[in-house]
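Shown next as structure tokens: one chain only, the form predicted alone.
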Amino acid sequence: MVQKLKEIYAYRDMIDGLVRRELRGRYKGSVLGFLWTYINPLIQVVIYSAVFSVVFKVRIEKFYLYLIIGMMPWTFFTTSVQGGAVCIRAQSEMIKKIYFPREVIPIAHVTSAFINMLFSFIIVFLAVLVSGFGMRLEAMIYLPLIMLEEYLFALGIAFIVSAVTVYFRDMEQIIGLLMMAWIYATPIMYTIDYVPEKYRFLSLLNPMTSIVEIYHQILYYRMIPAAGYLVRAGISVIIVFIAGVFVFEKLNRNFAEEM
């Protein structure tokens, strides 16, 4: 593991170049360009706010704020996973021609999505300030921690799906369907209290529940995250990241032959 980390670190310039290329190419040729980083999640927030506050009558104070706090990290997560599923195949020519640690590709993809999320959080901070909720310094200290944990969680899953998709192309479609269901299993458009108590343990088995709840506790409820959520999120991140590294290491040896 230590040797692998050293090897990946030695290719840090390559990671930087791939991240820059992906950030530049994401909206290349678009009239609004980088503004889509803000427009896409804002449109989602408007649609979900209308549906869940008007149609489903969700009673959450300043629902738009609650929603936007959950949607930004979710957008990063779904971008990392869905894009991660095809990131190795997208670089097939490079994989066939030169040697480099293959982990570089999913790392670069997830990192570029993470940078996009950091820019998107400008909207979150503005929404929090405009709403009058304000911020609590003691709680905000935990924000970089949960961002790092979500990054590692998304990277672990990206390792798995990117490697599996090389051998099983249907994984790309399966991931798309899974993400559509996963968002409704995560308390983004409702609070955890809306889940019947006898089924709440199932919701808590979803790692994204703890991660999104921590974001809400920090930015919406202005409280120090509950220890239970921090522990569950931490354990999930460690398990998924280690599993991702293991699966990727096992499967990446024959990438070039399978392309």
Contents of the next structure:
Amino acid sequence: MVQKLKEIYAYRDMIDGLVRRELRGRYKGSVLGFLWTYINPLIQVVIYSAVFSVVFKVRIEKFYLYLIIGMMPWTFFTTSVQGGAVCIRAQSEMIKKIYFPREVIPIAHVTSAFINMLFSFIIVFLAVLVSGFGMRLEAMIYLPLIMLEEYLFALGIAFIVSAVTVYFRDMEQIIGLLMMAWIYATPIMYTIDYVPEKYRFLSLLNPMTSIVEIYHQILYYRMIPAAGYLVRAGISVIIVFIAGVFVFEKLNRNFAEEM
Amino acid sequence: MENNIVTSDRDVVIDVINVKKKFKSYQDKASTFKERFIRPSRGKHEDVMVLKGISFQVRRGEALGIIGKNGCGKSTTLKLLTRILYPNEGEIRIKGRVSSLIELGAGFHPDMTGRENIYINASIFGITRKEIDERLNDIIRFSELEDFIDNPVRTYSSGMYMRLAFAVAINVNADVLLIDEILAVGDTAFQKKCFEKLEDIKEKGTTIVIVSHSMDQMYRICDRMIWIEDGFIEEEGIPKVVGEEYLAAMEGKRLERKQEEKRQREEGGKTDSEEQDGYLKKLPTFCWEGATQNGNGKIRLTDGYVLDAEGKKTSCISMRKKFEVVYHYESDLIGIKLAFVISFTKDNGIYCFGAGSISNSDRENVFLAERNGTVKVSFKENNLQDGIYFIDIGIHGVDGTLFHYIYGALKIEVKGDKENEQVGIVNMPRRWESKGQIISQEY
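Mind giving me the form predicted in complex with the partner chain, seeing as the form predicted alone was just shown?
Entire complex below, previous chain first.
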């Protein structure tokens, strides 16, 4: 394990190169280029706030702010998982030809999505400014922590889906469906109070509920994250990350043969 | 785990322990949901054992060559060493950083410059920017691309591309360097430089494993050679010896195949006229089943056997004893001058001895063909060591016309009651002497 970490550290320049290439390559050739990083989630926010505050008449104060705060971490997560599903297959030529620790690929993919999220937080902070809600410093110090937790959670899942998709290509489509459902199972377009009391425990079983709620607590409710949420998020992150590492370790040996 | 004394040797850099590798051979690979569940039969596969249990070690600064025919598992072995593939059974231990010249330039980006690609290419060997900075000049100088290094790689010729890739891979200070069939890069001058560099890094302690079909390259670099055949190590040892044996075996197989093809052709298209011409049809019944034959068939070997010292037919002869080989033939041509030939080959393909009945001193003393003839060749002493041998027998005209030649016509076993320590193919009677004391061995 220590050896693996050392090895991955030795390959940091490769990760760096892959991340740069992905960030540069994603919108290469498009007119607006890197701006799409902002435009995509913003348009989603506009659509959802139109539908939910005008049509469904959801009564959440400064709904756009609530939406933006939840949407950015969600976009990071869904990009990590959906792109993660195909990231190994996309590098099949390299995997068949040369050795490098295969973990490098999902790490690079999730990291590039993470960097995108960091950029998109400029919008979050702008929205906070515009709303006049202000920030609470004691709460803000938890922001890097929850970002790190979400990073590890996304990486753990990316490890699993990237490795499984090599053996079972339908995984990619299944993931697409799953993510479509998952966004509605997470309090992004509604607050957790909307969930009927007797189903709330179900919502709390979803690790993304805890993670997104912590973002909300820090930036929207301006409070120090509730202990229950922190513990639930922490435990699920640890479980998922360790499971991801093990699954990947088990499956990565036959990548070259399966592609 | 460390119960093996040799593996605790600090100098062993590569330790391959009883490695087995199988591949799935799909008739039609199912990898989507529908295929897997709706038509489960489509995913059926057979396991093909490529490596059936091989073990070897390579020490620091040693160069090992791996040879074998296509599909024997040598490239698989190299891929296992690079860790692109993993063994199904057994274990491979490698100490230190591995660099490979297997897929030169994998991961090159055509739109980036040669200089940028040096960094990228090095990064896939796990080398950081800082380490490369120190060696950048060496790499560029070695590649001889000084004037082009800031041009995009897509503008390079294939030779330039290879030179750059080779320069990176060889300059990364690896502990182990794996090479697959790539020393054909560049012009002769560059190849020479590559060889010198290889010899240089070998001297500095880099362990090298090479797979190649070029024996000359292998002989030059390798200290040891392994011949893989059908997933096993067939032979291991001095490059020249193993290499020659391998080539001899391959040549033998090629001849066999040719004979087989010829025989099938003849069997397929035989006509009465051909039979009257005396064409060779079936292998004569006296022959060993693996024998092959050649010749125009105007004179045909009809029987052949070995007689032991007592004059009895046998397939087993003793060391140091006399024996005879008898040929029977029938001939359509009567009275022409004939030359009888015989040779011995060991079962591992080593050609041991061959002779013909024509003597250089008296060319008039030859046998003349009869309608049904018999020739006997007597050997005063059998100097072959114990083992399995094949005897070729044949009849030529003195002008060189080949009437009938049977490769591996007779299979014999040589048995020796070895009184002394001796190995090899032949038994050389000898006497040891020291200060008047004498040890005589069959002398």
